[in-house]
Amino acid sequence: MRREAIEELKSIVGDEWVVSAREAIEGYLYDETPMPIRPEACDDVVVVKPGSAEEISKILRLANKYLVPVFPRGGGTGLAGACIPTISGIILSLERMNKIIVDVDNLMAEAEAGATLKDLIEAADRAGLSFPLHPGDEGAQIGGLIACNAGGARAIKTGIMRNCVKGIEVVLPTGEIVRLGGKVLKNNVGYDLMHLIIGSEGTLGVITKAWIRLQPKDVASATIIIPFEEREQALGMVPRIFREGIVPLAIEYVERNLVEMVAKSLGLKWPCTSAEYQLIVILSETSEDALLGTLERLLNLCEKSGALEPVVAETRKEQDEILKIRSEIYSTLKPNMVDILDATVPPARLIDLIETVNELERKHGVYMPVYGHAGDGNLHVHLMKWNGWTKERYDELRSIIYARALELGGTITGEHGIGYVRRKYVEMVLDRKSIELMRAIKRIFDPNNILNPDKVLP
């Protein structure tokens, strides 16, 4: 970083807002991406936090000027190393814009980039609304979890982050402020540039505010855990919930070894003991009997469908260590894993895939955890540290799984995105005329290639 780039950030923010010492900008350096595959951070980087778009604008003009590579960087929860700086640059840490302001009476929310997920569901709350997709740590920001499309278990009801933004404010490479969409409902005008941007990782332009759709508040809810013998009995229960008309706000497919594993380290106790393959359905509705006459309904299917007795939550503090225990897996699991896999399958198909890591397993003679997202055919295979595997190895594993994904009409990510450390799978889903795109697209947004400038694209 050259002296008088610094000196100009600091005109741009003030001096307390560009942070260079080793140990200030420690923790801006990585991601929860799992140590074994993440990238080596450079750390010949400056952090600059800026406080409005118009600061963003200047310091992305300054970045051009100097042909400096700019890091967006929001809450460092993703899993695929897109924030990592891995040459000398700017990171740029959105984490003073965090103001939100509900509107009530249209059902949105204006929130800055630098607002967390847990800030939104509680301006929602005291709002008497709610944001009820939860895509994972809430502490991450909502720049972040638009930036990177984010998912998480309750996509089934309510939609990923693309569902629930209806206007973003961004700044692009080249230094302008624009605004796409607001809080219309229907906006057909043009090419849909905002959603090119949602889910581009930081490569396109820098999110500084949403306008995020909110709704009403379900008041009953409950958490249904659903155990069978066979693991074909559980999964083949989803597609008859649908077909049922229910639509749960999440199901889970869990294995009880794994979450009574969990359990067991965070000191509690996983309520139902009586199969191996699992399913979690939360169920939320507007009113008592609305929950009561769909709970009745799905316990009904559960008699034709072969499970075992039903362990059914009703108090938020049951439902809460229930969801505690699901949501605490990968971080039980991260010290000894190499990687987390977020291939996705038509939900019917998340069998087949499943059967696929068995096979490995029984290859191999390892163990390959999984769980996943089983309303939306999104399944995480976790490859543990085993002893003599080289990096080789473990690719060749990623490889098959992916392969077989792929071949069932899947696709390698679902949530997760592609960052850094999956750039070299994208040519296994995209032909080259797609990716040739994405590159003339990426040139006509950042044609010094200063944004993010290592991610994405292979």
Second form
Protein chains: 2
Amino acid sequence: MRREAIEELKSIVGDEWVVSAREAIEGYLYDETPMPIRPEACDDVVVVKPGSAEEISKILRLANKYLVPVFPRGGGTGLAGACIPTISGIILSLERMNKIIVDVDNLMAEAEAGATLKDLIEAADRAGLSFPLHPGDEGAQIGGLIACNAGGARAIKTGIMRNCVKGIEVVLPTGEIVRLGGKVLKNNVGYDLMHLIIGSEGTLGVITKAWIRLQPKDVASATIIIPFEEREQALGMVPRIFREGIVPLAIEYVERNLVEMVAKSLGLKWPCTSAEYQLIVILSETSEDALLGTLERLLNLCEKSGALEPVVAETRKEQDEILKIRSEIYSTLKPNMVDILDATVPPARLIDLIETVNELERKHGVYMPVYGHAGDGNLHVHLMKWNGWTKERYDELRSIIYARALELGGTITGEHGIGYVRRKYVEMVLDRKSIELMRAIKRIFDPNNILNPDKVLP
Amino acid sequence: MRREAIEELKSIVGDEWVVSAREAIEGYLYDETPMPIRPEACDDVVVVKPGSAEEISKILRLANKYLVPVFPRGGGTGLAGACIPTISGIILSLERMNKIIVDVDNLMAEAEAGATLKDLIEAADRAGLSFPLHPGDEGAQIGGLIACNAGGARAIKTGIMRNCVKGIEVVLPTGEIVRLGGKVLKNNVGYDLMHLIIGSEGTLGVITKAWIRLQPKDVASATIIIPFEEREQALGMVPRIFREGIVPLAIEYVERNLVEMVAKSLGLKWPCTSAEYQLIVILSETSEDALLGTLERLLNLCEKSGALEPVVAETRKEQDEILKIRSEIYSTLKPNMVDILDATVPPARLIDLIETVNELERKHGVYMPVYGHAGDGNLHVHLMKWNGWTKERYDELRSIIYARALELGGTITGEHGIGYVRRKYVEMVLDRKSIELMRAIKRIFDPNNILNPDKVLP
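Alongside the form predicted alone that was just displayed, please also present the structure of the form predicted in complex with another copy of the chain.
Next comes the full complex, and the chain you just saw is listed first.
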């Protein structure tokens, strides 16, 4: 990068917040995208750590002047390479902007983009409220969670990030600082630019602050593992839970062989050994009475749905252990993983997608462990390393699974987004006109294509 | 309009679905916008009633060829003139496209745009499910509800239209038929064009079909009127209800003088006479037990919040009567009404907005009855006819109320949208850059500006 650009950056944020020493930037080059598919980062980059939206505005104006790409970066927990600097440019880390103010009367958190999920959960808790979503790694930052419209297991009751965010402050690629929405629950003034920016993965603007709706704190929760001998029974119970009027925090589908393997690697024991196909249902209610009522209805429904004896965990310790095992599936598989898919289908079609994966396993003699956010129809399929498999064979497998998800009325990514690694599949999902509109929108927001230039759009 | 354009329209949809006789088009010229503020409709229009998205595509291509404006029309229940044909053109009525298919296993309705809210409520009910939102007039059509991102009283538990819609089929102004989303609960592929079109009030595309998430049917409900001697107490109880973990279907704020007047005009009696400031809380739960538990907690909270004796209505008849009175506020006031405002503020600031309205009443010696969706911070202020008041004086009053809402961190319209009548206030809310981006988006979607050309944007 040009010497004078770096000097100007220093004059904007201060010398100490412009970092270019190799060992200091290393931690900013990659995210959690599995190694075999992640793109190579360019190391001719500087990491800039602004302290305010005004500084970000100046940085983006400078980037336009020198036509230098800017890569906004949150916690680096993404799985699609959306923040990887694939070409020379500026890595814009929001880490210093991490304040959170909770407005208890309006049940709103005003959170700066660099605050982490953990910070938000703790700030809500201290205020006697809760932030119910839990899209994985607690090191994820608010800006990234919103830019990537994160989801996760706990999206049933209160929805995904898009549903919780009521306002954002955003610096546009051309430098203007714009506030969209705020602490308001209804807002019908003009086109909803906020919802356009949510999910745009750092290509339409740099989110600097957000107003996020919090929830009352649930005081009573239980985690129930429900085993079934047949997969149809397990997944067939999901819509019945909803129709019964039970709205759990999460309904996860797991298979025993996988969770037992993960438990073992953690030195733990999976508490439900009676059958292969299992639902994990997390109930969370605002009173013990309400929890008992809902639990009773759920257990009645289990009987009518062909379940074997459910395991009910009510102590914090038991529940945490189950969740720990469930949460560590990804990290346990990661060393041997090529990719994690997150295709999403209408919930009742999840079974068809899993069957397709099983058929592919049989056909190719490979192992593709799955688990899913069953309440959302969101399936995680892991492509593992197999001897002699080339990139092309993985691509083929991925395309078959995506095509099947689309055929079932679904989509190729429900959570992780397109980022860098999935751009080549966008044309499978979207028609030519939609892509053309998206490209035109990008040009309107970012005429010089300086903000995360090679992401999202094919 | 040109003879040949009309002939071509007939060849697209069939002679009988192109209507130009004055008496037959009269019902298509206006919506529910109060007479004193609604724009004059142009009567040099034809009403076209297509039967499919393909026909709509052809109509829009024709409109581009002849540069004729097209005004999409749903149930005509809007309050901002968004569907009024202010210049010569084509009124596109979706009324013939009104099929609804309910997919019980996925809790989704696939509804054509011309189906009414009543149709949707009934179709969900027949399938053993429910559509919980109730944004007013049941003659509203699905396409309009989505295009205007309708809200209403029952938005607390399940959100506004934007939160219920998971996919749309839309015909773009340039004629392409595009499907965005579907029966999926998570979808992170590219920029969210669906959310851009939701709330665009028929200016970015013609919605022809939607996939709408339904909910389980609640089996037990109660309506509680909670009276307070002080307004602060009434509105101060709202965040306490939420923090207690009670999530009602609705929390409405009313003042006794208004609801008693409305009740009288309907030949009914308002059941709560003990104090002036009242909350109406509708609880709706999936079991009798759950309802009793929640009701008990609510009543305990009433005691602690300084309420007088609440009126609990549990029979269907009592509840319906309360709702009827509440729902008829608008129609009772309408004959003497100039405008109904729907400014929205952070819920805890509702009281400040009402106080501003009261001050204006005192200062000008006028009557501005208010009621509000207190859970959402959404206040309806009625500007009534007063002797000698000119348009300019009403404009001034409206501007003061809007300015105050903005000062309180709110917005000028939470539900009704901008349409035609509020365009001149958009610049109070949005900065120059946001408006510039919106105009550019409109140009991308609709290069010839044929679709509802004089709406939404200032």
